[in-house]
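Take a look at this one chain, the form predicted alone, written out in structure tokens.
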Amino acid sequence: MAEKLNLKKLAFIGGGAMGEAIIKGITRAGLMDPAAIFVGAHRQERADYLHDTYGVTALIDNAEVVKNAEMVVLAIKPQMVDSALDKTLAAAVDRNAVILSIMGSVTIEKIANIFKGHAVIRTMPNTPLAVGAGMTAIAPGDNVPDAAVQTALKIFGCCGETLLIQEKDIEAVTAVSGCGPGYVYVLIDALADAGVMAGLPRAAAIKLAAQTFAGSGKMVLETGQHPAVLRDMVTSPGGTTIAGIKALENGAVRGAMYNAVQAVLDRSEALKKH
């Protein structure tokens, strides 16, 4: 079992899919007593579900949720910032609490202006968090205690992989890993379609494609080898794999990935202007 978090109370503002995924990881790893995890839910039905499923303390009153919490996780959608994070909530947060945000496109500066005097950690997790295979980039703001950074690493480490970065790199992280699952699902679907065209049953083709992506990613992470080295290990001279790779290169798959990342960066920049 992982070492428990050094927190007496952890608060979540937002108990949606991403918040639930993090709570699931924490409780499954035994990092905290579930009753010491307080969650602010939008509806009573959702609060009841979170309590019944994970044993957490789920309430409708966000001000009560954050009271005396040593860390407050902002697990709401970015467009809810102005309505959900009001002065009443900010005033209810303990003066020594660290604010941890999973909100995309909301800067540390903006969060610090709402929760004045609080240390802020900004993160960018992705949706595979829900199955314990997420990728979370963690960007601590100024004056964040090292203990709080280590707590953030533990929280997200029980839901997948973590990476410490600077906030200036968050947009690039979003374009690669934040949006990345969407790209991968397209590729899995395409590979499965190709398998069906080759004569495989649909379910078999999807399983073969999905596990191939999952296993290949695991090999990169666990061996530490460059993807090109691992690619060469399965590419015999004049063989079948190099024929397939040549077709991918002719189809500009590599260039499409460059374009996808740039499209996200361009769109993110455009959204900041609105």
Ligand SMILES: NC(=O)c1ccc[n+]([C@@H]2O[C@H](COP(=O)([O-])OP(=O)(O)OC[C@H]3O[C@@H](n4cnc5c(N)ncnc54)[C@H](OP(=O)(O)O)[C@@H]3O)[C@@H](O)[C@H]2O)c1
Second form
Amino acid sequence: MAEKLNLKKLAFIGGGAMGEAIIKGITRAGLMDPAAIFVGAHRQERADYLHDTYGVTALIDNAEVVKNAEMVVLAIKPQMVDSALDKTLAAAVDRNAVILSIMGSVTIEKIANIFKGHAVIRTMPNTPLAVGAGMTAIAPGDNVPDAAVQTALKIFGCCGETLLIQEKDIEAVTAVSGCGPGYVYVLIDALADAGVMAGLPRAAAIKLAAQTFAGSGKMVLETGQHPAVLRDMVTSPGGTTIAGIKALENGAVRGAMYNAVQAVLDRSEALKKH
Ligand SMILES: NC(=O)c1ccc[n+]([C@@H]2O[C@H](COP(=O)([O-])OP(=O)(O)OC[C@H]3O[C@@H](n4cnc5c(N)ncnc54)[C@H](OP(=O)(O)O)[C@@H]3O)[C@@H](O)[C@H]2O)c1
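Next, give the form predicted together with the ligand, keeping in mind that what was shown is the form predicted alone.
Then the entire complex follows, led off by the chain already shown.
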């Protein structure tokens, strides 16, 4: 079992899909006593579900949730920031508490303006966190104590891989690993379709395609080899795999990836102007 978090109380504002995935990771890894995890849910039905499923303390009153917590995780939608994170809530947060946000497109500066005087850590997780295979980039703001950074690394490390970054890189991270699962689902579906075309039953084709993506990702991470080196290892001269790769290159698969990442960056800029 992983070393426990050095926190007496951890608070979550928002226990939706991502909040729940993190809570699941923490409780499954035994990082904290579940009752010491407080979640502000905004419907009683959701609070009951989180309590019954994970043993956490789930309340409707956010001010009660954050009281005496050493770390407050912001896991609501960015559009809820102005209504949910008000002065009453900010005043209820312990003066030494660190604010940890998983919210897309909400800057450290904006969060620090709401929670004045608090250290802020901004993160960008992705949805495979829900199955313990997430990728979370962690950008600590100024004056974040090292212990808080280590706590953030432990929290997200129990649900997948982590990477320390600077906030200036977070939009690019969002376009690669934040939105990346969406791209990969499309690619898995496409490879499975091609398998069906080649005569495989649908379920078998999906399993073959999905595990091939999962396993290849694991090879890159565990061997530390550049993907091009691993690709060279599976392409014998004049063989079948290089013929498949040539077809992919003809289909401009690399160009499509550059375009996907740029499209996310462009869309994100456009949304900021609204
Ligand atoms: N999903 C992703 O791929 C992903 C990846 C990286 C980062 N993020 C970020 O993670 C954040 C959460 O996303 P999500 O997918 O978990 O959204 P979600 O499932 O909609 O969760 C948000 C939760 O916040 C609750 N909520 C709304 N207002 C509240 C309030 N005033 N007090 C307490 N709780 C409140 C909602 O409750 P109700 O349902 O009752 O309204 C809901 O359960 C977002 O900021 C997003 O940018 C998401």
